[in-house]
Amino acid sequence: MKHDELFALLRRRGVLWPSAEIYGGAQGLYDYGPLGAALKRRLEEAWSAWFLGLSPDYHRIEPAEILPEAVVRASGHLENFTDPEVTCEACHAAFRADTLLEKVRPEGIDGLSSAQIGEILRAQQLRCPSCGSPELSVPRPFNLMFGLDFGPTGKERAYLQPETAQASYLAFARMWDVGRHRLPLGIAVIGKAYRNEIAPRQVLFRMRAFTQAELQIFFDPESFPVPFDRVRAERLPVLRVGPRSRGEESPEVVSAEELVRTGGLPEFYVYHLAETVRFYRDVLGYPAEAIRLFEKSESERAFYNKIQFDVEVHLESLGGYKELGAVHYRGDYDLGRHSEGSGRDLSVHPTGRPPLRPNVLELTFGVDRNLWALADLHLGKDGERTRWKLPAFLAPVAVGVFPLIEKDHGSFARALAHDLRAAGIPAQYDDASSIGKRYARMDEAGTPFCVTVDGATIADGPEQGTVTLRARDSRAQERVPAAALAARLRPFLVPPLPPGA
């Protein structure tokens, strides 16, 4: 489905729409409607179940979203959290340099200086996309953080967090004290991040306020035991730096064991990389052939990373592979910078070990981006009908409840929908138009099951009455006791855990 067509459908169904829409919308900001908000919650729950299920020592916290200036100064964000901005000298419109160059330089501009980017712009003789002028400025670093006056005097400075990761580093010392004084220790955050994007675009992919799910794993680099046998034979689609430099774009599928044995990657890194691929493929249902692990070179990866693989998925609506998450080996950069900035030594003393400053492995996941991917990959035409093939545990509405005839069967159906909701199963009552049209509405919303109450249900009574249960994907129908419906549906609505958890 094309980008505009997909967005129009999501907006019509109340999944999402531009923020402040009655004022023409606010660039880079979107609101979630009933279906979108519910899907987003389910996606966050599935992520938490999977990644916190990797270890009993991985925990989730909920931190503040405003950071004092000292924090972002120590973390390097004041200095390094920038994108190259190009301004049109004629109309004063501002653009990201990589966006202007993406068609003529698909390999990107990571690692290039402003002067080098400027030379490429001049060589390509690019014009302003807004007014057509050739007068484009030399790129300058533009800091993406939102600054705030903090406190009543306005003399203190703070920033909206540009990433959720910093909260975990700030919480590490406290979590060490309240925990079991052992490594590895995982701290997860699901929360808002704020970036003053130069040119927001592609709906949920370049926003100024968005949700990240991130797990920071603090570990001893000399000893990070993982159950590698669990993933040893896992086939991983990797596109490494070497093949990329030769112009290759398709990943090579290799085993996790091979990535360690001949690929030069540590077991702990490949283990978490494999579990990440399993989440995208087996939990979210992304086709294996659409996923690739894109290795960043030293000049391309973030300044704090020793190893970086982005998880990219091919999305038709956006014309190719797009980054949806990543696995970063950050070394001891973060705790080192915050030790220096705060004046507090963040080294720890594991039982029986000398003091050490933990390294960090970061698993990061774009919640909004993956919501869009779930629509791109699972929402489409099925003959004359539109169907959203969401995994059942992600569906905003788990079951639609219909009376065959509202006058005769409505009371029973409404009571059944109420009982299902009371049992923790998201149910929606619907009596508008024909049964076929009700099925179509639910299919489009991703609802995996529909239930119809009819004359036989009423005749048999509330204890013995059966209803027609219809499955979205197979369209198979069967009679099921209404009283047993909650127990029948509940197993389908629980997010999966990793094998062996």
Given for the second form:
Protein chains: 2
Amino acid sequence: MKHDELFALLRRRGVLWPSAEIYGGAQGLYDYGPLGAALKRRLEEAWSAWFLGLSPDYHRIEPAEILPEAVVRASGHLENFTDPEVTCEACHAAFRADTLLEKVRPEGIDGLSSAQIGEILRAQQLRCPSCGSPELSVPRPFNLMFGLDFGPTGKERAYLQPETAQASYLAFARMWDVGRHRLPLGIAVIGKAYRNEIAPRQVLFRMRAFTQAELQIFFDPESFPVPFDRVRAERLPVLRVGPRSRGEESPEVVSAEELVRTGGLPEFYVYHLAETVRFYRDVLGYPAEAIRLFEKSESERAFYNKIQFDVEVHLESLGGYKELGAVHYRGDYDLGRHSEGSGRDLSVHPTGRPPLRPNVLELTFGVDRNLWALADLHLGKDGERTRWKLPAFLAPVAVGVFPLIEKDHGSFARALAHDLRAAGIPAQYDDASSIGKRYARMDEAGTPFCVTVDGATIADGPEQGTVTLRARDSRAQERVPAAALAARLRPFLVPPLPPGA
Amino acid sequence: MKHDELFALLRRRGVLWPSAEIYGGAQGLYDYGPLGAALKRRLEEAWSAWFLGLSPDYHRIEPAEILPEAVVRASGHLENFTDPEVTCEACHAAFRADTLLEKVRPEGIDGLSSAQIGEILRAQQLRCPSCGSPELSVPRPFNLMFGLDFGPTGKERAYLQPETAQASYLAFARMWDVGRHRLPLGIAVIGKAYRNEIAPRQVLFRMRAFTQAELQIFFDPESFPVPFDRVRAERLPVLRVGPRSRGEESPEVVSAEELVRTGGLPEFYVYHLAETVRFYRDVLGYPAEAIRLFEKSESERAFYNKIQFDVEVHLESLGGYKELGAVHYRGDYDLGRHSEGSGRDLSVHPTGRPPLRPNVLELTFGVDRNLWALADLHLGKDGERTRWKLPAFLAPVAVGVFPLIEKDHGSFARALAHDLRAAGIPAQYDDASSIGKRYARMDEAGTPFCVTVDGATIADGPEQGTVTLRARDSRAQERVPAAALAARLRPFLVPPLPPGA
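Structure of the form predicted together with a further copy of the same chain, please, following the form predicted alone?
Entire complex below, previous chain first.
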């Protein structure tokens, strides 16, 4: 579906809508409705199950989302977390320089200085997109962090975290003390990040408050053993640094083994890249051919990143490849900065090894963007019907429970739905309108299973009575004892763990 | 346990710690470590299961946590969300007037004006708690909201939400459109609330960022049918408005029926109060005798609240009854204010009824405070051992899996833990030190079950092999087939639904 059509459908179904809608909305903020909120929680749990499943030493924490000023000074965000902003001298509208330039300079402006960007703007003779005036300012760095007066004195400053990663670095020393004194140690955070975007757009793709799922793996750069055999033959769709455009170029599919042997990448990096691709493809069900691992060049990536591949997925609604996640090899930059900033040496002394300052591998995943991708890739027309082919364990409702005739079968069906919920299976009773329309509503909501209670169910009683179980994707129907439903459905409703883990 | 002892234990076990600890901490902000974060998520899910279980028309959403200025102007927070602040003219330290006065005026200062509070301060001849100076300022209202410059122009203001309720009121119109056009309609939010507290204290009890779970029930004041028979005989520990002190007074235990018949409270209100008490007592396992429903008088409650009972629980670590939640009958104040503020009439037209502006019943639950209460009430010495008697479905780890001897039984035990996790049961493998020490670690972490794999398990093979299953609280041990463990444990791991729902 096209962007506006998809957004309209999601809004109509109560998946998401602009925040403070009755006040005209708040730019860059969205609310998740019942379906969206449930899908988002299950997506977060699926991410956790997979990535924490990679090691018993990877743990999830929930840190505060406000950072004292000393933290963002040390991390570099106070100085450098900026976008080049251009304002119109005539109408005072503000724009991101890279957005103004995106049509005439599709390769982007990463690595350019404000002065260089200013020259390109002048050379292109661009006009204000709002009022048409040619009087555009020179670009100035605009810090994207939201600052707060913290405490009653008005003298302390703090910031809403611009990324969840910093909180993991702050927690590292405590996690080391609490844990088993060995590396690698992983700290995962699923939390809000806040950015005062100059121009929010594309709904969930450039928000001012959004959810990141990030795993920071702290490791000894001399020795990061990984079970590489598990992924050796995995086929990875990569677009390496070199002569290539940012646009629609297709990736080259190479094996994990080749990427290490001839591609010059370390095993630990390729292993995590492969487990990441598996998550998008095998867990979230994105088509393999829609995924691209886009390597960032030295000028495109942050200076402290030694290796960076963005996970990009081709989305019809956004007209091309969009970044949904990434794998960053950050070296020891982060612990170094916070050792300096805090005055606490963040080196560690693993049992049986000399003291060292760990390096960081960061696996990052945009929860909102992936929720949008799950709609773009899995929700659509299937003949007459709109069907949302969500993986069953992500579906907000796992099973719709219908009485064939409300007055005869309603109380049995209600009790069945209740018993399923009491067994931990998200079941929803529905008796409104025809069975066909109930199927249609459930299909559109992504519900993988529906059961119908009829006369035969009642006649045979709660122990023996069977119901019609219908699968969303195959539309196959079969009779299943009502009492056996929970056990029958449960295996589909647990998010998968990495194989072999 | 006393406060400091309990906090030290929670910190040492990695349940929680002060945010940005390596920078000396950030006042009023805490991070949850692996155990705390898992417990918090399960507590949130238990709250959802119970309160959304009250009606199929109660739904959970996840709204943005930033409110445009127009919203907090309409809600009254911009003008009124203040605490009286007193500053020391000598050392510039800032204090809450009610905290300064709490020793000399235990009944609190609710309902007093700044001028009245100032007079009391002068009469008491109080001195600055920091420097001892007698030069304290007159109280001035200090707004507790964190304000943000929103957008690039510096002209727009927005605020971190001071409570989750407003987001539900903003979402009401959309939820009505998406839903079945009938009342009551419930909107639940579990989210962050932010308050720039003058003096954060008592760890999780007065934080600057904390998590609320709130259910706003929108209903027709002419007709709010509830299944009152379910709770008629429920015994409720109430302390009604009247001559009584704020302190340690014990409640009077009366039935739900009496509270309606002679207590003058509406059925719908008492019904929800009773279901709330059941949640604290039967789901979270708080001792009935520790719970008190403290009715707020007209001067103590917000002016728009028609009826308010705080749920207070007696906590040893905090030396008395502490507010952990509340039930507010808010009338039509909220939709009225937002109808006016937004210019959109938030009246609705339920099928078969005349148009009306719904009233709101608010059920509010402090997630962090209850996490602390779960530690205060359930974690403690039991003979030699420290045991955390968490309800099984709240435990971060459901089952510890141990090999009797690592080299002989380790791989079977590891595979068993993996299979349990793959079946959705939070299992943790542990082979460090003696079985006794492993039990002790699991007891302290609140793990309700442990299983040990030994020679007999291996000899009988994965289909027939039995393991020793040991229950935390009874310390009873029995042999159970490893293959039957998941089915055996699962019923304990699902949060309960309200009976009869």
